[in-house]
Structure formats: structure tokens, C-alpha cells
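Given next, in C-alpha cells, is a single chain: the form predicted on its own.
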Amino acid sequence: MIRSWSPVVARERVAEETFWLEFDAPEIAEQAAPGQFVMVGFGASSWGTPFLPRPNSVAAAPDGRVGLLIRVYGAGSRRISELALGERVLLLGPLGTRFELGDARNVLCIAGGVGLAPFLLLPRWLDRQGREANLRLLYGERVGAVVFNPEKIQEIAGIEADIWTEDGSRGSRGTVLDGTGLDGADLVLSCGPTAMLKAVRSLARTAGVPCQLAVEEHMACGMGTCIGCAIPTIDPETGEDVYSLVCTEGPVFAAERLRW
């Protein structure tokens, strides 16, 4: 875990209320893996909103930079989205668990909204590890206006996304689950809203395909101190109901561990 005051070295609007930011943070970039996150804060010297740091999935780690996909939901994310080139933030990370591909060769990645972030990192990370896998990326949004620029996805990740929108204004009409076909997949990875993750989990379990889910949860510290991100899970050894912290035991969980 690294604490780094890191300047903004790139900023781009990539969709409605959605921004791509890159920070100069070589030590974090070197260690970050798909599914992990950083806490983005302003330190004790900068009062105001956000007072507490915000968790964001690492979406890229090129050439010593940490790329983050920021969508404006409130005052905190807006302040981060409006950072100017050269402005510094306090990054803490990489934190949490990562996706584990094991021996999987055909991997279906299902992303909803800014749950796209870890899958922007995954292909390049696999290349750096000398791993080969066939990746299919399904990416869904409610409306076309907030779809992350497909050309930018190709630039960052090196793969194309199969895009679905509920209003049909970009890509195919429907939810991302309408494009989900598990034939031939030997692993499913997913990140996005909880309702989507529950549906993906159900589909994967019915098909008998291993599934890992990156869970979204509010956090105040990112390192297990505040216990604000506890979720109900199942102990894999005893089968008993327990609570797990998303920041340290997640955010990536095997689907069967989640008590939904």
C-alpha cells in the first residue's frame, strides 16, 4: 500500500458527466491489478468537500500513470472531476483484492456504468503478465449520452466493447444482460450496480460457470478501520454466515461467497 501525492497529468471529458483522469503515480501503477482501487483524497490541509477520500477502481496503469474513470454523482466526485492539470491529490493504494483468472481461457467481462473501469485495465495487465486469454467485454448504460467513448475504450484497453443501452441510442437496445451468452465461457467477471451483479450471479450459477464479482460499496478509509463497508457473506470454509469488509476482503468476491 502506497501513499502518494500525485499530480493530474491528463484530463478528458469522455461522456456526459463522465471524465477520464490520469495521475503521475508510478509506484501505485506498477503494483495495481484489475479489481483493485485507490482512495482519492485531499489531505488534512484541504478542508471542504470531499472531507473523506473517495474509492475509485484503477482503470489503467500505463507508463507510471494511474487512470481513473470518474462519473459525477455528488459534490465529492464533482470536485475530483474538475481537477486541473498539475493539481495534486493524495492517492492511497492499490487496495483490495483483484480478479483471479487462474487457468481460464475464455473470459466474459460484464460491466455496468463505471463498473467498466477494471476491465479497461485487464487486457493490458494480462499482456504485462505474459498471460493469454480470450476476453469478451459487454458494457451497458441506461442512456447513450453517458456511454464512455468507444474509441477511448479501444485506446486504453486495446479491445472493443459490445455496448448496450436501455434507450437504444448507442450500441444495441436492452440491458447488458440481454447480450450475455455464457456458451464457451469458462469464467465470468462482473462489476457494476448491485442489481446487475445479482442477475449476473444467478445466470452464472444456473449455467455452472465460475463467477467473480467486484462489489461497489461506500467507504471512508479503504483499509478496514471504519468498518463502514461490511456486507453479508458466507465463510468458504465453514459455510457460516459472516460479514466481510469490501475494502480488505473484496472488492472482488467469488459469487458463491455473497449472501444475496
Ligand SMILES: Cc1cc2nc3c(=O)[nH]c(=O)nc-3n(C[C@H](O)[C@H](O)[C@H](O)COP(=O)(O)OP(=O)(O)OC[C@H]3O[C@@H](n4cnc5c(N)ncnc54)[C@H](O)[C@@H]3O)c2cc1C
The other form holds:
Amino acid sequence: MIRSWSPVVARERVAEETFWLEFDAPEIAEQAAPGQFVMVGFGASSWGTPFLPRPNSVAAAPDGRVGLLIRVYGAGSRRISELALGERVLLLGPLGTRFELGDARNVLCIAGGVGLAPFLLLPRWLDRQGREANLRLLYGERVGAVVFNPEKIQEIAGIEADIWTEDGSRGSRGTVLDGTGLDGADLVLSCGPTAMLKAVRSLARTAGVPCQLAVEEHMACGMGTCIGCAIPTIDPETGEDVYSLVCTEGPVFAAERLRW
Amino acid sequence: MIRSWSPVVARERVAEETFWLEFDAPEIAEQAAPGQFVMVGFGASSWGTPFLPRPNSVAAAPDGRVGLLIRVYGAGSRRISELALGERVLLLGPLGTRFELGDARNVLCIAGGVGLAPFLLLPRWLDRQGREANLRLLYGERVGAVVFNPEKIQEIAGIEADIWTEDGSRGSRGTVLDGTGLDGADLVLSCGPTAMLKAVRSLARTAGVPCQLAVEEHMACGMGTCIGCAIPTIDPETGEDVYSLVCTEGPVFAAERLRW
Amino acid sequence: MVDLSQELFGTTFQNPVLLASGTCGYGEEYSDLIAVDELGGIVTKAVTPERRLGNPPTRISETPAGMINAIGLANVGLDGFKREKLPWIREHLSRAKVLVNVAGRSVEDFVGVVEGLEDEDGFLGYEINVSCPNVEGGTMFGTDELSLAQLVAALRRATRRPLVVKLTPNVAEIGNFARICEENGADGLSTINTFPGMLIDVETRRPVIGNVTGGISGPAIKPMGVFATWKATSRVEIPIIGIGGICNARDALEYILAGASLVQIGTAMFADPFTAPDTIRGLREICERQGVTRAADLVGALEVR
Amino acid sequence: MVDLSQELFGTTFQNPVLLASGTCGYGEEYSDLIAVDELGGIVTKAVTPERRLGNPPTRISETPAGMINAIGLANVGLDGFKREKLPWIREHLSRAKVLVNVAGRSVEDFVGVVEGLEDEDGFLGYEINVSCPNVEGGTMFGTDELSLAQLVAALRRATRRPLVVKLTPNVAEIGNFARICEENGADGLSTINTFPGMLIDVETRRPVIGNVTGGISGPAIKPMGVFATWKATSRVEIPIIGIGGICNARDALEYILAGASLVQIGTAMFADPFTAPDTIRGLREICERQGVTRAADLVGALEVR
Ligand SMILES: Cc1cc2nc3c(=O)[nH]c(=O)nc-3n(C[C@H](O)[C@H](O)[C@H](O)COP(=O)(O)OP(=O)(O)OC[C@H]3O[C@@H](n4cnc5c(N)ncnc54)[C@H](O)[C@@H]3O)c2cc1C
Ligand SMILES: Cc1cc2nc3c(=O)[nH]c(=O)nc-3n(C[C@H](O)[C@H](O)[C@H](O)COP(=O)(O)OP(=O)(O)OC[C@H]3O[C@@H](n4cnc5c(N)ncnc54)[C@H](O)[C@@H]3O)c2cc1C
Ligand SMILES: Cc1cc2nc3c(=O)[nH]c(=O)nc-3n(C[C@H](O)[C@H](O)[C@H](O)COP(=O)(O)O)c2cc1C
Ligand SMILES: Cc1cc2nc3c(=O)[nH]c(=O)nc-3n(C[C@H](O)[C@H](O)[C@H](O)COP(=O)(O)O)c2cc1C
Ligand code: FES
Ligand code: FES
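Here we have the form predicted on its own; I need the corresponding form predicted in complex with the ligand.
Following is the full complex, with the preceding chain placed first.
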């Protein structure tokens, strides 16, 4: 786990309220795997908004840089999105678990909104591991205005995204789930809003395909000390109802462990 | 009294920890008189540092702009000093009392540190009022590194400053008071650290010359509602010990009213 | 069209946003900048029987997301208030409701101010500030159940106007104090006053505040104020005015959902004197967006599973 | 050379900076990032008799200059602590002192944990968390004078180790509670725990926190913590550990000047895990600049005219 004050080295508004940021943070970039995240903060001496750091998935790791895909949600993500080139933030990471591909050959990735982030890292990360798999990426947004450019996705991730919008203004009309014939997938990975994750889980369960979900919960420490990011889960060994920490036991969970 | 979100239109580091900032705020610029101040704030929706606005003397008012001379003291003045061009702050002003020249012909201005600010506005303001007076400006700092450039003073204020530093590295060695033969002054105006103001008051009292002092106190509202900026004074009518509000009854007080 | 009005204390507040005591003078000070009569109302600076000079400087300073103050109830006194302040209020505020904040160190002090004002017009009622140290008991009225009961009962006998008691959060169970006020005849409650706090200058090794300690206000205390409001509403039937760190319409709405019929804005008015009118506009916008036609329906509408 | 050490509880703390309970796990979690054994010490997450799963989500959220938490004392329980946590502490912490934070809902709960740990080595003493609701009385131990006295007396009988009671600020006069602890045998006090607070999502009209209410910590409460520390020191002779919103050496020094012998850092460790080591370094620097050779001389050095 690395803590570093890292400068913004690239910043681009990529869609409505959506920004692409790159930080110079070689050690984190080297270690980060898809699904893992960094805490992005401003240190303890500035108690402005935000005081607590904010979790964000590592979306790319080119040339010693950590790329993040940030959607403005509240005051914290707004401040992060407004960082100027050269400004430094405190990065802590990489944190959490990653998607585990095992022997899967045909991997279906289902992303909702900025849940796209981990899947931007996935293809090149697999390359770096010398690991081959057929990846298919479904990417859904509510409206076209917030869609991350498919060319940019291609450039960052080297993968083509199958885009779905509910208003039909970009890509196909509908939700990612409308595009989900699991056709041939032997593993489903998903990240996005909880409602979507639940639907993905049902689909995969029905089809009998293993499924891993990256979930979100409020965080303070990102490293297991505050016990704040617990979500209801099922203990895989005892079958008991327990809580698991999203920051250390997650954010990627086997779908069947989640107690929703 | 004007409230306006005003952008920074000029910013310059003018000495160690000392910055010159100009804001586009025509109405305030038009009304401001020497000794008056503005509250510089960031609004109520950002509760970072600072939450309360900070009082700063209007140091210039050229072309619809409000010029401020800011010395970094704590977190609030630091944030103000770091404003970028185009960034907006909430200005409230002009506030408080001004130096009253009456019929004075020979006016001695004694400035300590950024207490220089009101005296930068004074000469051009007098011009605009069509008022003539001989101004002499003594300006002292502890060390040379923090001295505001005499050429810049000349440019902003059209006046030559007689500079004193305790380390002797700029101007004459010593404090402004070492340079104070009141020679012929029929009014003394001063702004700066309290210890200096006290000494100026004694000098003027001894010489029997009227004296006005611009003082500082912590402020919240800047307009008389919080009753927070009170300092001990003598009621000019009753001679009683009272408190006066620096923001509305000051910052400029007749020296004899201050109860130190 | 959203109806922001609130019916309480036998009258109608045109909207739920008031200015808090001690942060708006007597209304006049803000009249240059904002339309004070368009607000729900104002609460005056505390009025004590005699004029008070207040505490030595420094009286205020910034704290994380807030401020500390020890003004020391500096005010013009009962007579000064009637002579110098009430006339302006009477003349300029007809739609905004005015509560006179009353302070003192003994039951007689409080009753004296109320009796001295009872025959005046131009204001609606009283907000009783029980956070001042009680001369007889040493502690605050607001932290001692018996003193508080006696004070409220005495004031109830002294006035037929709306009697609002402003509670201090500096107690273990604010609900108990709320109950005592209701049982002794209060018409409403204000929650909360400031928290006791202290700021030290580590270079001079002295307290920053002349009075050594002071009261903490501002956004820092907002979650505590919402909590206190929610706790108090669960114990009484009388209406509550929510106070503490409100900076915008969302903050105000937190208090309203927790059970407040009205809210007061204090410290945030220093950060921006437009905070109160902006909050009123913001409440209207949120209601419109959420399809709420009467803001009064939101009072206590918090859903706790 | 500045000597930062503090002598208390019959031992020497190499410096006055500890990590606060619930914000540093059991020390191990931070060991990747900082040299935990270089700190003054750590206070463990609360240990209860049985393992506890804790509260449903959401457990934490940001508030102005702070955070709200309702973890619900999630912890591994007495046995889990002995089996899974204490071995790491024993092996890795020899210079940093360890206080075990103890929580429970009855006197028996607390005494049970202390008795269960009494024969173990690897830690110095206990910090008793009296902010949990008391099963018998309903209120907190920390807000009821009689329950607190009984609890402290019972714990005193159960242990010869340093017994530190962590006070809640949610009382009218913290000095009274400090006195009660001292009179019943406590060796020290920690001031303060969190303030009760509440955060409401105005869109869903629900509390943000699963438990509805939670505790407020962080810079927002610093002035209240300094005040409580100062109040408590004026009433007792036993040493005090200052807690609440400490982010840097200046904040720590405020507490020390107010009378704290040690300090704890909690929430700020989330903003930056280097806060504690940076605070130690900063204290050394301030002492050097001010010509202070023994930091212990600064304890209670506040000058109040
Ligand atoms: C593992 C993980 C990875 C994430 N990756 C990304 C990403 O790549 N891009 C992106 O745009 N967002 C991502 N998020 C969500 C992002 O953390 C939240 O949008 C952000 O914390 C909201 O903060 P705010 O101040 O803008 O919102 P506010 O609502 O003002 O925040 C208030 C509090 O709620 C917390 N909070 C609110 N929503 C969330 C949320 N969805 N998740 C966690 N905490 C929340 C905040 O951290 C803060 O403590 C991720 C979250 C997690 C847990
Ligand atoms: C009428 C007036 C005019 C001023 N003009 C100028 C000017 O032209 N240029 C300039 O650099 N400074 C000026 N000052 C001083 C300036 O306001 C303070 O330096 C500034 O408020 C310090 O804030 P901070 O956050 O940097 O310091 P901090 O010490 O972190 O502030 C903490 C709190 O103390 C208050 N405070 C601390 N020192 C002062 C002070 N000297 N005066 C008022 N409040 C203080 C702050 O406002 C804040 O509430 C003026 C002050 C007054 C009252
Ligand atoms: C400078 C100042 C003066 C105050 N004076 C009074 C007062 O005279 N009477 C009173 O009941 N409350 C007084 N208060 C408390 C406020 O009315 C309010 O309860 C408190 O500040 C919390 O609200 P806020 O966070 O919006 O400021 C004062 C607060 C401040 C900041
Ligand atoms: C997430 C979290 C968990 C906490 N858990 C405990 C606990 O188990 N026992 C306890 O006595 N205090 C607990 N506290 C309180 C802290 O130890 C500390 O008293 C409080 O947070 C104030 O300090 P701070 O402002 O530096 O965080 C917890 C605080 C936080 C933020
Ligand atoms: S964020 Fe602190 S335990 Fe997960
Ligand atoms: S700053 Fe508020 S009265 Fe002067």
C-alpha cells in the first residue's frame, strides 16, 4: 500500500459532469489491478470539503500514471474533478480486491455509469500479466450526454464498448441488461449501481455462470481500520449472516456472498 | 454597502509572503475611501478555510478595480493570497470609517507592515476629491524581504515611501519611529501593529498633533451585527469606558478614544 | 406554486427562515443588503434588563467549519431596545415576524424584560435564552431542570404572547429539557444554542478569546443540531425552531424533516448575508422539484424505517 | 534536543501522541504505512465480551469538518482479541504503549473483559468507553453519575493496571464526571468521545446512517474537546488524555496547554495516515523553536491572565 502526494498530469472533461484525470503515481500504477481503488484526499491539514478521502477505482495505469474516471456526485467528487494540472492530492492505494479471472475464457463485463472504470484497466492489465481472454464490454448510461467517448475507451483500454443509453441518444436504446445474452460467457464481472448489480446477479445465477460484482459503500480509511464500510454478506464457510468490509474484503465480491 | 462575487483580475507576489491582488468590483472601487475595508469571503456554501470572511483594507481603486495588499498570516489570508486569475470571491464593502483629513495641510502617514494598504489609496483618493495636502509616508517592515517595492508604491499610489527596516536591508535601518520628527505635520495617520500604533499615539500626543489610528480586531460580519469586533474605547461625550465596534465605528479612530 | 408558509404560535410565518439571535442585530443592520421583511422573521440580539457592555476582546474567532464567540450579551438593555431599536422594527417589519431574545441571570431579570415589553407592539413574542449562567445557582438555567421549570413557569405567568425557549445542547438528554418547557407552558422551543468551546494560541499560550471560553456555532455543529431537534420533537407536541450551522436550503430541510417548523440561520449570514434569502429560494426550488406543494407537509417527514 | 516523553501511569510514554480507539484497528492495519512502535501508543478498537457484528450500513459519512459514525462496536470480542489481535501487538509493539478500549452494556460486561485480559501481557492498561447505552438504565454510563461511580469502582477492584475512563462530552458539567472517576479509583481520563449527531438525506428523506444517529468526530469538535479537557483538569489531579479533532502538532499543543498529558488522534488518520508521525515531528519542531526542552513542561501551561 502506497501513500503519495501526486500531481495531476492530465485532466479532461469527457462528458457531462464526468472527468478523466491522471496522476503521476508510478508505484500505485505498477501495483494496481482491475477492481482495486485508491483513496483520493487532500490531507489532514485542510479540513475543507472533502475532509475524508474519496474512493475511486483505478481506471488506467499507463506510464506510471494512475487514471481515474470521476463523475461529479457531491462536493467531494466535485473538488476532485476541478483539480488543476500540477495540483497534488494524497493518494492511498492500491486498495481492495480485484476481479479474479481464474481460467475464464469468455468474460462478459457489464458496466453501469462510472462503474466503467475498472473495466478500462482490465484489458491492458491482462496483457501485462500475459493472460489471454475474450472480453466483451457492455456499458450503459441513463442519457447520452454522460457517455464516455467510445474512441477514448478504445484508446485507454484497447477495447470496444457496446454502449446502451436509456434515452437511446447514444448506442442502443435500453439498459445494458437488454443487451445481455450471456452468450457463451463463462464469467460475468459487473460494476455499477446496486439495482443493476442485483439484476446482473439474477441473470448470471439463472444462467449458472459465475459472477463477480464490485460494490460501493461509504469509506473513511480504505484499509480496514474504521470498520465503516461494512455491507451485509454471507460467510462463505459457515453460511452465517455477517458483514464484510468493502475496502479489504471487497470491493469485488463473488455475487453469491452479497446479502441484498 | 455592496455585496459582489468579484473575479481576480490581477495577482502578483510582491514580497515574501505578500501579494497584490486586484478584483473587478466597480461599485466598491467607486465608493471606497482610505481606511475603509472589504470583507473577502468564499460564501456560505463552502465551509472550508476560511468560513468567515477576512477584513482587508482597500489599497487601491483604479479603473473599477479593488486592489488589496495581502500578507499571509494564517490559513485564511493564505487562501486569499493563492487565488487564481478569474477566481471569484465574495466582497462586501466598502466598510467602516475613513481617515478624516479635515483642513490638515501637512499629513504624516506612518505605516507598519501591510498597514501600508490604506495609505496606498490615500493620495489618488485625495486627487479624486479635488483635495490637496502634503503627504509624507513612512513605511516600516521588520526585514527587507517583505518590503513592498517602492517603485510599485510609486506606481499604485503616486507617492514616495520613506522605507525603514529593522535589519537595515532595505531603506534606513530602524523603525518608522526613528524617522519621525513630526516636522511640521498638523495631522498624523497610522496603521500597523498595535505596539507601533501606541508609540505613534504617544509621539503625536507629546507633540500636540491630532492623530488617527486604523486598528484591527477579529471580525465576523464587518457590518455591526455580530458585536464581535469590539475594542475598549472612551466615549467621547461622557468620558466613560465603553467598547466600540472596529467595523462600524472604526477601523479609523481618533487616537485619544482608544483605551489601551 | 409552492406554499412555504407555516402556521404556528397563532399566526402565519410567510416562510420558515428566520435570522438567529445575535447574528442579525435588530434587523436594521441587514436592511441595506437584503429585504428583511421578506424573511420568515428575525430574532433580536438578547435583551437584558440593563444595558451591557459585553466582554473584553477578542470576542470571536474562526474554528473548523465554524466560529467561537463570547460577546457577553452586549446589548442596549430593555430601555435602549424600546427607544432605539423597536421603532425601526415596528416601522419596517410587517410581514416578517419578530421574536425578542431575552436573557438574564435570575428569574427576575427575565420576567422584568418580558413585563417591560408586554405592552409594546411591533413584535410577536419572546425567545428565552437559557444559556447564560444563572446567578443564584451558578450553572445555566438551561442545564438545570428545576431552575428551568421555575423560569418557564414564571415567564408563562408574565406573558400571553408566544413564549419560545431556546435550549442549550450542553445536556445529556435534551428531550427532558424540552418536556420541562412544554409542561411549564412554553409555546415552542428553539434547538440549539452554541456548544461551549475553547481556542488556544499556541504561541502566546493564552486563550484566543478574552473571556477564555466561548460558544461554538456554524456548520461544525449542524449534525448535533439536527439530532437535538429530532430528539426534542419526539418528546413534545409544541413546535420547534431548528438552529445550528444552516448554510443553505438542504441544511434547512434536514432540520424540517427532523421536525422543525421553522429554522434560524446565524453564523452563515456572516459568510454571506444573502444566505437567508438564498435559502428561501432554495427551499422553493427543492419543493418544486420534489413535487411538494406545501412545505408544511415536510415538517417531521423523516422516514425512519 | 527536545524530550517529548511523558511519565504517567507508572511508565514512560516516548511521546504524547496515541492513536484513538476505533480509528486504528489493533495497530496492525497501519503497520504497512507507519512505524506504529514509534508512536506514544495506540488504543485498540473497543473490546466487548462477545464478538459483535455491528450496525447495518451506512455506518459512516462526512459532515462539515468531520464525520459521523455508527459502527456499533463491531469487534472480535474478548476471545477473538486474545487469539487474533493481542499476539501481533505483543510481538510488534514494545515501545508504543497499548491501552485496550473496553465497552459493554452492564458492569458485568466491562468487568468480564478486564478480568479476561488481566493475566495477559502485551498491553499497559484499559480505556473504558462509557458512551455505550447502559442496558439496565437505558442512558449511557457516561451521563449518569451513579452508574459511572459504580462502574469505575467495580473496575478498580478488577484490575491493578492503569484504568483510564473515556468521558462523553454529552453532559452539562464534564468536571463532575471527571471527579467521580477520580474518586472511584480511575488513574486517568480521556476527553472526549464523539458528540451525538444526525445526518439526513433530503432526497430520500431518510437518515444517511443505518443506525439513524451516530457520533460526530473530527476538526469540528476540536474546540469542544479542548474546553472539556480544560474543564476536567481543573477538577482532578489524575492525568488526562486529550482527544477530538487533532490534525497536527498545533492542535495537539492546544490540548497539552489545556492540561492533557497525552493526546489521541482519530479521524484525521483517515484523512492522512501520516498525521500521527507528522504530529510528533511537529511537536518537536515547535518545542525547538520555542526553546522548550521538555514537552512535559507544557502540560497545563495555559496562561489565563
Ligand atoms: C470502491 C469504490 C470505487 C469507486 N470508484 C469510483 C470511480 O471510479 N469513479 C467515480 O466517479 N466514483 C467512484 N466511486 C464513488 C465515489 O466514491 C463517490 O461518488 C464519492 O465518494 C462521492 O463523494 P461526494 O463528496 O462527491 O458525495 P457526497 O454525497 O457529498 O458524499 C458524502 C459522503 O458520502 C460518501 N459517499 C456518497 N456516495 C458514495 C458512493 N457511491 N461510494 C462511496 N462513498 C459515497 C462520501 O464518500 C462522503 O463520505 C467509488 C466508490 C467506491 C466505494
Ligand atoms: C480593518 C482591517 C483591515 C485589514 N487590512 C489588511 C490588509 O490590507 N492586508 C492584510 O494582509 N491584512 C489586513 N488585515 C488583517 C487580516 O484581516 C488578517 O491578517 C486576517 O484576518 C488573518 O486571517 P488568517 O486566516 O490568515 O489568520 P488566522 O490567525 O488563521 O485567523 C484566525 C482568526 O483570527 C482572525 N484574525 C487573526 N488576525 C487578525 C487580524 N490581524 N485582524 C483581524 N482578524 C484577525 C481571523 O479573521 C480569523 O477569524 C486587516 C484587518 C482589519 C481588521
Ligand atoms: C456572534 C453570535 C452571537 C450570538 N448571540 C446570541 C444571543 O444573544 N442570544 C442567543 O440566544 N443566541 C445567540 N447566539 C447563538 C445563535 O443564535 C445560534 O443559536 C447559534 O449560533 C447556532 O446557529 P448557527 O450555527 O446558525 O450560528 C449567538 C451566536 C453568535 C455566533
Ligand atoms: C470510526 C470511529 C470509530 C470509533 N470507535 C470507538 C470505540 O470503539 N471506542 C471508543 O471509545 N471511541 C471510539 N471512537 C471515538 C474516537 O476514539 C475519538 O474519541 C473521537 O473520534 C474523537 O476524536 P477525533 O476527532 O480525533 O476522531 C470512534 C471514532 C470513530 C471516528
Ligand atoms: S473504509 Fe475503513 S474499514 Fe473500510
Ligand atoms: S465584525 Fe461584526 S460587529 Fe464588527
